[in-house]
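Below you'll find only one chain, the form predicted alone, shown as structure tokens.
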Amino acid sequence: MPLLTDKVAIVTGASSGIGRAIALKLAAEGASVVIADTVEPPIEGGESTANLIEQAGGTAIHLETDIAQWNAVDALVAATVARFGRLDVIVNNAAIYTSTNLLETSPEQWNRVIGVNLTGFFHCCKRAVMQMRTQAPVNDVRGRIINISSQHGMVACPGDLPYSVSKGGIVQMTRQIAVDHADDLIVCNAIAPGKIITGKPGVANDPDALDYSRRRTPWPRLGAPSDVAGAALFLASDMASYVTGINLMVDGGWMAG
């Protein structure tokens, strides 16, 4: 039997990179899924992540949220339990950054990279708690929260203050969660991908940025986005039963090195 029969995930972030490949394959083990981003169409190309789910003959609907706006995660939520009826995964995963050290980071730049990474962070796993307290557990636990961190909240993301900040933030905010609700019998994890090669542009992409990853990875290969999307969900799954306030480090052991 798939691993989430029944189940109600949201996942932000996920037209396109880590948060489409954890909402195809949570869709893929049995979760209707609520696609939220600012955007539909992936920047990989292609189909749009709600799309290739419908397809394979799951169950999604895209819904154009800003994480960064109370109203619109509040809206969010409210339209995902009207149509599903209660919500029991939340992957918080959208994330933008400036790449730019202190100096070179302008207030705007601070105040956008924070609203979004950890203000947005707050906003999503406030309203799922919110939610997920209003409802009957099912084998002892009334929700998950995943939270998609990074090894740049335990070490330093050189030259990108306001992102590395942002991802120690959630770190934090998601032992502060695991502790503060297990009462509510709400299991929140984060996860924190290494260097894993997605389709979007820019510095990540950078040659010698790419070569340094290499180097720095012991394992023989980067990540690719369905590495994260397993870590997400045995998270996501009835397998973590007494799994709560973790940093999953999914990174090929670059951090153990």
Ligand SMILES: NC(=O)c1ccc[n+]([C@@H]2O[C@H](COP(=O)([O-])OP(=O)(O)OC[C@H]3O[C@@H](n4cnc5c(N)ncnc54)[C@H](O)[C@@H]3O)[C@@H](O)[C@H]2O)c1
The other form holds:
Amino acid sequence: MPLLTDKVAIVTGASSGIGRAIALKLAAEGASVVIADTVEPPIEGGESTANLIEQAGGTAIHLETDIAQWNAVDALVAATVARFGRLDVIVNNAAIYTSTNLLETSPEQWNRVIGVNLTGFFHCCKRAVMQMRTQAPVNDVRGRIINISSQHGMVACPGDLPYSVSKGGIVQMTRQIAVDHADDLIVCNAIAPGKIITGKPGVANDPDALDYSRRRTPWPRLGAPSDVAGAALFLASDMASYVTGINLMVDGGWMAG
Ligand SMILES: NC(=O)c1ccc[n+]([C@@H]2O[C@H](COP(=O)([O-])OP(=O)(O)OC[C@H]3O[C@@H](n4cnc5c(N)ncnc54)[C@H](O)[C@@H]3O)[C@@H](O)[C@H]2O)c1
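Now that you have shown the form predicted alone, what about the form predicted in complex with the ligand?
So here's everything in the complex, that chain up top.
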């Protein structure tokens, strides 16, 4: 039995990497998926996420969205509801980083990272809750929010101040929404990936960064986007009942060490 039959999900940053794997997984379990990204072509190459889902017999649309802009997020949720009738799940995944410490970070870099990773998540959570509160509950839940945080929201990310501050904020935003909107029957959880191999540019795939991650990770391999997608499926589904406000680590034991 598919776990997400008749569910409608938005996944931000789902053209590439972890978001792409989450969108594919939710669609494979029967959800109609809206891919919300600033671009459509995957960083790692290949077919767009929406095309892959459609080719596999699923339902997906791409809506170009910059989550840093309130008007864009407002239009995203409105278009999702116009097309599919409701919003059951939003996965807030899109994020950027600068690899700059305190002294190296310009005010513009700070504002851009916080503008996407924190303000953008705020826009998406707020607009999703506005919609979810209007919906009739299904199995005692009006909607589910999944925020992608990071191990670096709990421990420092060496040499990357804005990113790690933003991720710490996402962990707290998750707890705050879970508590404030429990009475609304809105579930809000986070997932903290450890080192996951994706195609993203920047230092993420430099040999030194990969060496550091291998030394920090007890499990004998680094993560794959599908590892995070499995956790997202759990939190998106009714399998996760009475679970709210958590930050689920999918990190090969990074935070246990
Ligand atoms: N890869 C890792 O090791 C790792 C570890 C911990 C946490 N994370 C988190 O997982 C998430 C995904 O990471 P990834 O490695 O797949 O990244 P990625 O760079 O491969 O993909 C990010 C996607 O987000 C999109 N995006 C960027 N800015 C956007 C905006 N303003 N509006 C809409 N879309 C936007 C990009 O176009 C891209 O498709 C991020 O939140 C990241 O912080 C990743």
